[in-house]
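One chain is shown next in structure tokens, namely the form predicted on its own.
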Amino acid sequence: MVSYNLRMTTMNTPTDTNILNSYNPSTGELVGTVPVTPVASIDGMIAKAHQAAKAWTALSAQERADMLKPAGEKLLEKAEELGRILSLEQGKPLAEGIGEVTGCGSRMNDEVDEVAKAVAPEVLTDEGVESTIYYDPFGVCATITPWNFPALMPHWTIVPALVAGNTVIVKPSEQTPLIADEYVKVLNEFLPEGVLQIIHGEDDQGKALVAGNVNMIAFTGSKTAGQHIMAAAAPGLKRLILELGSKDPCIVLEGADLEKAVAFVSNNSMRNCGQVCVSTERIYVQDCVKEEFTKMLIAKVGEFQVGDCLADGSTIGPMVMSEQKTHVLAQIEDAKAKGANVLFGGTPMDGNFVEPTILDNLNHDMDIMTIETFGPVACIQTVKDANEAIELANDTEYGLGAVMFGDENVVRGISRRSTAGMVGVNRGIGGASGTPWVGARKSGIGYHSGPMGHRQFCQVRVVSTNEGS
């Protein structure tokens, strides 16, 4: 069975189908319900967004922005009650499941006024003739997240879709409906009926949502999953954003400041339990600085604590579900059987806790090194130069995120010939203001964030006339 809104399969058996649980991963207990969509009312809710969209459209993009930014003070009003929700639910240590919330509403204005002005109509005039290139919603947006971020995820692609003019519906997790349920009525308590719509429930509810007469899907999850969709959307020719799967590599050769390089790959392996599209999973360390590297990993990643999302000081939380645990250590296995040697970790934890692991004497013969790992695992493998890596790195399907710590004139020589679509020489991805979020290969199809990501919600159209008429 491939889902919808994952990035692995998962086991979600409600004894009532009328309605779906939310469990928390660090104890197994309920968090709460919501209720199923039921598939045979999913085509009204479609009809319904594509009738609001009439008067939705009519609205400039400013306006529309200007509509949303309430709800950015609301999102802040209320980012200690739905971080709670959303950490109780997701496992992530409340601190982190709070300032998620509170990126959202902290920089709804900034980022709405930006989509805004991205969509804005551009002229351009040549000798006789003035053309003007406007940015049109498509109509219908259906966005399918995942649930490592369960409030970030959604607002990335809701709130463009919006303010570009497309009317939503979101397909949030079946492992976290109910921040997803919160984020949409906060944005609802500010928007015309039907313009933002929800439906919740596991694949039979996304399959009928991407069928459906959608203009346009953007989906975050598995290469797997995006394949399917692709092969879905393709009859109708639906426009696609797909973030899809990575195994994003880190690079570390002589002339890098190893203090910075190991901040980075501890934090970047490890946080959210190393559930994150950009996870550091592939280490390649330059045998001169190898011994130091590694001496300094193995004190960092011993400072996380890892335990329930509420406990005082805890930085790591649980796997969300039993079945991405059973993934995380069957790779581990695989590593160990093949040769790799454990550094640090390696002890068996109770219930979907896995304890922080370093792995050394890795190869691509390894699933580890070749399949996403989407866990905690920070995995070595040793290079004579910086060819080597490189070549290593881009021995993958994938290409979302690389980085890269070394002689300034080294890395950025060689961050050229990386194969992923963002790549961070002596610092971690993140770009300047205004860069998309874009993966490459496998990783994606289209992409979001900035300007250039906004136009991806939006019809390109020209009409052009003679100059001055």
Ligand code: NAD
Given for the second form:
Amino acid sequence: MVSYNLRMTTMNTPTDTNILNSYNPSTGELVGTVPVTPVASIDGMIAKAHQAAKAWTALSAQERADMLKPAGEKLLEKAEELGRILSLEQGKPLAEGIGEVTGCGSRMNDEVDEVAKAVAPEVLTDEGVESTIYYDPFGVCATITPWNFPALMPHWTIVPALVAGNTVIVKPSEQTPLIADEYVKVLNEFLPEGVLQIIHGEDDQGKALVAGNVNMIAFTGSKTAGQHIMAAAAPGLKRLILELGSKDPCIVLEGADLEKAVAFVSNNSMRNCGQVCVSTERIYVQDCVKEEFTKMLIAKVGEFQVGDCLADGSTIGPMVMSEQKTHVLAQIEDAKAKGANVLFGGTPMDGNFVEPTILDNLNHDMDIMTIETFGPVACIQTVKDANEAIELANDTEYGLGAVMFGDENVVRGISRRSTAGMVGVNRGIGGASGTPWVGARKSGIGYHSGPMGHRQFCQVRVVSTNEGS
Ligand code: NAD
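Write the structure block of the form predicted in complex with the ligand for the protein whose form predicted on its own appears above.
All chains and molecules follow, beginning with the one already shown.
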């Protein structure tokens, strides 16, 4: 395991009120800066977005979609350069940074066409009446995004919002402003002035944006910030999409393909250093397969190599900031104090790095089984049967994803008892094309992706006429 000697105190901390510094979480070095958007200027930016909306809305959805297609090509051309910036400020291995930007670029053509199709008017008829359902833009959409997928998360909301005919103001995370800035610059090469703007800063800028004269807010981030945003949106009854945190379970039962289950669990607990909204944060393993599963998981997790995003062979980077590391280590210590066993890892590392860790003998009295961890920790609790597993899996306020491995009939049976929004049966949660990304309970409100998701960026209007008139 690699050990790094790093400064911890200055990482990712804005040091000047006019300048936002972005630091490399592996080394503490400055990667770049962006100017902070003065809070006093945000209302003017919103007014500009309303002005730009007049011409933007007048275009057809397909015209807007076609305008964005060359931006996809440009993202692909610049994927190495932008992926490097992404990795340097967020910490994930370079291949993953490049992969994230490439993913945004390569999907662009299909995505914009999908949105244009989803928001096309639909006609329904009955005897004597013909109704047309229109999917109109709301006006100005504020999108506020987190740092864990700092290109994909802005892309995820900006693209459908724009194609649906809204103008957009994005407020990316203060931890990863550089890649969002570059992404917006690429899109703006192909968009009319004022259609897409970016705001940099911390919560104050986000709060001013939400409080301003915007028509909808598409927020991706923590539950706590989502609750504030929902309250702030209430007086104006602003439309909301909230994609929030989770505590996703994975169930492993008798009859599971253990190779498959272990490959899924190790990757999904550790990728992006566990900083993924659908990370596997709780693992419920049936007693009869526990020993074998655990042995295989230890071997698999041992293959990860912790290191700087640019280091050869590194497959896990650092935590994005020291506060995140402190939070993860505190949960591990709380679990140990309450009886958890460390099966793998747990060796202290310098800087923002955390060794991939496997904990066993866990229960729901421990913070690590109830509060979002967002770190590279696989947490195992033993269960006696499928019934106990699904009851424990549902014992959470969250509900983004849930995955279950075992005998096909048994896991299909318990899958419909899951309280999560997206359930994978003997596979991950990724669904067929057109399925929405959806969080249940306190993991979110609304959807992304697929026709259901794209239409969230629209006001539905129905015009009915007498048939044949
Ligand atoms: P965060 O909530 O701290 O910050 C997200 C964004 O909101 C940042 O841009 C921040 O400046 C802004 N913000 C914070 N408070 C605000 C307020 N009161 N008003 C307006 N803006 C405000 O989240 P984070 O730490 O950047 O991201 C990690 C979280 O995001 C995790 O909980 C993770 O599960 C979640 N997430 C969810 C999904 C999903 O699809 N459900 C996807 C990615 C990340």
